[in-house]
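Only one chain is shown below, in structure tokens, and it's the form predicted alone.
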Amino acid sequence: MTGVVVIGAGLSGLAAACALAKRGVPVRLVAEGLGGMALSQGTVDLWGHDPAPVARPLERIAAAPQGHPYRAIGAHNVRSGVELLLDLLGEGFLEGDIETNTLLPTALGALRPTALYPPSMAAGAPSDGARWALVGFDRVRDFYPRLAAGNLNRTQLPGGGFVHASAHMLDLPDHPLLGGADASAMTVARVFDQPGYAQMVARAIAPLVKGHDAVGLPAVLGATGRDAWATLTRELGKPVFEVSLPPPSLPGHRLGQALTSRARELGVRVALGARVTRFTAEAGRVIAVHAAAAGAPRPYRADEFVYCPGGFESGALTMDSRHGIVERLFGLPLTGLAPVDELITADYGARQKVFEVGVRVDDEMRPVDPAGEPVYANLRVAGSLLGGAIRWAEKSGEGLALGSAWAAVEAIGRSAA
């Protein structure tokens, strides 16, 4: 085998490329930016809601229904591909069980379910009658700890019974680095990693939180590693916990970091800032794709192609003024597609069926027509591209990340044998 191009730098495309590498296998990856592990929570939701929450996600996943991808792509695979990232990303990163769905505090006080999560999110799992200290920081914008903590104190846990949880409101102490009167999760962040500021933090967090049992924060406690949550855990003498913020989300940052500094010691060719707008196939099989570049479009061939470009929110489903849907580069067949009327609804609560739109594949993760033929033998497609799913609302995203990138490498080392 000459090798594998694999286009899009999100999760699904990061796991390919490095399960790849890990097999020896010569690995382009191509990507017009960072991917959209900033967009979530940098947690590994398998499956969360249906719509009631979820306790066992791997046994939602082997029962999911016809036309969902997970169909496709089944539990086994999930399953190995989360092993993958744990793999990838090393002891300690993250922790939880993939068999057992745990409940971890928003932003706003709801309880998202979830199977893996970072370290410092590990004290927010919820037990009846625990009190919490959520302290909120006057820089950082999106967390508001009265309106968490009187919406957690309204929320009953699943096994019955509640938190009770205190709001707190705290100057950050001065630094050149904060800037003005706001700043970004990453700046808040960044100003956590000098030395001794976690320290300043915790005499003043101390006060506030006499008689509590953990300590919630908002998720800016460094900017890549664990020290400023563990010197604020040790200094306070109690649990801190990280409450996820609304995108662009700091822990998922940090996943989408370790995981693109991971594929480069792999030796995975990282080719960012190149965004693929054509491609050149025959008979039936994909030669290259072209990426844009100054003067011509620059061709990368490869014996296989995993595509993992993301969905709506990338832009590699685009729909037109006439409500045409496309996928952009291929022009993919399609599933999901209906009468405008019927994908968006006026109620805005309801299901939108616009965000099942996408590509149907086979088990091998190559897209299929309409009669469920492949329409190029080479070309795998993993990710938020799947038709079928409403990620964000099921919690599922990153099983089916995962999932599709591991059997979509999985059988081109089928396909290579």
The other form holds:
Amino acid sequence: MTGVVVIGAGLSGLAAACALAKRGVPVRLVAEGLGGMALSQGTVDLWGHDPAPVARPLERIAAAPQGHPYRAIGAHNVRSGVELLLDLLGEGFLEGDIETNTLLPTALGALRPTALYPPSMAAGAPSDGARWALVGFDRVRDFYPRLAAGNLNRTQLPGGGFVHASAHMLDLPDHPLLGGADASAMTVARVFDQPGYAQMVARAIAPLVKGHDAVGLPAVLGATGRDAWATLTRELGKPVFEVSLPPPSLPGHRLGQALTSRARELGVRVALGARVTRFTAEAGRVIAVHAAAAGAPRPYRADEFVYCPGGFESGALTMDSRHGIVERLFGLPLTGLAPVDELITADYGARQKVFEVGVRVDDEMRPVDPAGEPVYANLRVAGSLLGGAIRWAEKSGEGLALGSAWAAVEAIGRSAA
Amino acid sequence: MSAASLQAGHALARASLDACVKCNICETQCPVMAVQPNFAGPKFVGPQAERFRQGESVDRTLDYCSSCGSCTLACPQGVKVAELNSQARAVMKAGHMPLRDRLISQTVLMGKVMSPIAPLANGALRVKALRVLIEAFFGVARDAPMPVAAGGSFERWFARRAKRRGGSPPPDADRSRLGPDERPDKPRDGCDAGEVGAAGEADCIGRLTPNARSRGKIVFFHGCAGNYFEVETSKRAVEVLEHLGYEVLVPRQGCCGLARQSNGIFDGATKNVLELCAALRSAGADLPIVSASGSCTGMLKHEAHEIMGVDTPELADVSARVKDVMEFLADLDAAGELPHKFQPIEATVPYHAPCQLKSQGMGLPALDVLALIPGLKVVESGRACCGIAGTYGLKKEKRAIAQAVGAPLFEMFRETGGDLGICDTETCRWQLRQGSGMRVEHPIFLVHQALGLGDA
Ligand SMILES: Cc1cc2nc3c(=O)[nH]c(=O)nc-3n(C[C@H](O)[C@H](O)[C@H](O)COP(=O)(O)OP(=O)(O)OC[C@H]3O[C@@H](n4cnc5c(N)ncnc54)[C@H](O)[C@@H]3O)c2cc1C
Ligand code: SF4
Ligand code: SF4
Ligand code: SF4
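Next up, the form predicted in complex with the partner chain in place of the form predicted alone?
Full assembly next; the chain just shown is listed first.
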């Protein structure tokens, strides 16, 4: 077996590559750039909105309608995909209950349902009458405690009742690594990794948060570990929770980095800066993909290919000036196509059906043509390229990525056997 | 600075600018931003500031960028961030280039001056007082790692050896083709004394008659560091290739101009790279070209074109043929043509893949090849950069940044390794040797040892 080539370094690509490597399959991961994890919340969303909040995601997944990618993936593969992720990340990286969604506050003060989350977000699960102090940092853009607290205070909890959030601002203590007037979330997070800094911040916050049950802070408490969050929790003597910010999202970044090093440890060979631009196929099988590289393109041959290139955001799907939508590498058949005024509507908040456009797969995660026949016998697709779901509206992105990655790996195992 | 060539390279990088979606993913990977908060970071000085540039950059923090390329590598949208930065810096520095930047980018000159008097030169660079003076006058940080000149050049070794083995070194024909600073200051063995080779042969310093020529001819590109400083690396690479059955040709060659390019001296660098292409092509059409200098290879493969806009058919020909030696071996293996006859090496060795190598989009071929050696455990550093980034970390105003960038990597090397670490490019090895206090060599050393050709 010459092994498997995985294309794409997002959640689905990394998960598929790690799962294959764990099974002893030689695997090569080829990607143009890093995946979108630093754009995500750092949580594992399985199914959150329907559009009403979903309480039990796996049950909802099991009842996915015809045409929804969860239908081909199946709830059992989602469960195994999530278990794979937990196993890869190790004890204490994520917590929560895969059966039941938890509501967590966003930077705007909405409550969003998710299945798993980092321990540093756990105390943000709301309860009636909880007194929260939301503290913003002067130099951190994108977290405005008054806005968040205002929205939270008028949001009724599903079981009834409200949290009582108050808003506070803190001038961050100086640090040589902090630099000028405002700093990126990443810069501030690195300063929180410096010895003694979290203690200093805890001393400054303490007077602001007296009489509160929990403290909500922008998610900048460390670029890598959880030390800063643990220190703040200990020093303040009450639960502290992080609230995810717009990109770069630190919780998402931490997850991405952890998975990437895990892949490395498992012996996954990674080629970054390698956009796959061409492929060769023979007798209904993909023989090789060819990636751009300095000098000359490099061919990657394999028995099986897992294609995890993301969707519109990563450029795997594009729309031309005549509104023609194509999948750029293999030219795969797409579902969900319609005249452009049906796909994109002027009402910004409406369901934009363009994001449902994507590839349809069979149970083996192979892209199929309109007749339902697989396009190539050894090409499988995972992640955001799968059509039929609007991930951010449904809050289903990670579940789809992990479930399809797992289903593809299982299918490869079956076909090799 | 040649406006025309810069514009060509610039058009290429600029075309990628609109693809930026401001996701900030590049910022999460920039090693300089992690230690120097005054640096506005890749997204800002790259695609963002580029929109406002008409001529010279108004944003001077741009000079903090080390051109390590981590941003370009990470960007999911294919924005050529580091390339934009290099170009904008060349414009910014044009006209007021510090003498220091001109000098440290003269790698051939440095090698020439130092190599005949190696013990003396090496000694002098280690003398603190002298380094303090150099820093004061030229701005090369007094504690920056300095190349250690080898006693004799690789060219000399190769030519002597060719002669000893009864090869036929061709005449040292056309010296005038080389630029003044590439002209050897004394006659070389082999070439000058040599017997007459076949008419019309390349301007070679030698040609070996290996035991088995089963695999045909191959051209070796040594780079200036590989000629004067990291001579052992070049020797071992050649011995490995010969062992595999290649007839190794070493045409007389000068510098690739990378150091000048990274210091924004595009005119000089363009001249260098074109002369080098001519030299490498003179050895024969369509032959594979192999190098053990990862960064020089990167210059030939893409930087000369993408950063400086050099757009000649000769460069295009060379860039498609040149391979890093580990890439070459990994590709042989992928094609099933590398015999797995390796002796075991019981060791755990830390490995740092230099940014220059990673940015070539070929993955990490050294890991593929070293994985074939029984008993050997190679641990990849996973770090973006060692800090040196070519000549960046040599400069006194950048030295502290370079050290801060490298610190976690030095620690990783010390924690992982015995006494040996590995890394594919020269200046990174100098930085790592100094930072970790360990022996740091090119991965070819381990291949050489595992093939039974000598100790690593
Ligand atoms: C801004 C944003 C917000 C989102 N918010 C939510 C949310 O709130 N909830 C939710 O559930 N989901 C959300 N999602 C969706 C979710 O993040 C993704 O579904 C999930 O990350 C799965 O990613 P992926 O692995 O499919 O692809 P990605 O993470 O997009 O990775 C794609 C990879 O493929 C590579 N690539 C692409 N083409 C090629 C090629 N030709 N050759 C080589 N490599 C290639 C890219 O470089 C990259 O490495 C959001 C997505 C975005 C972009
Ligand atoms: S340059 Fe690339 S990585 Fe950086 S912000 Fe723009 S799109 Fe994102
Ligand atoms: S080239 Fe390196 S130092 Fe420069 S901006 Fe990009 S990542 Fe940062
Ligand atoms: S990269 Fe190599 S050939 Fe180029 S200047 Fe440096 S040592 Fe010389």
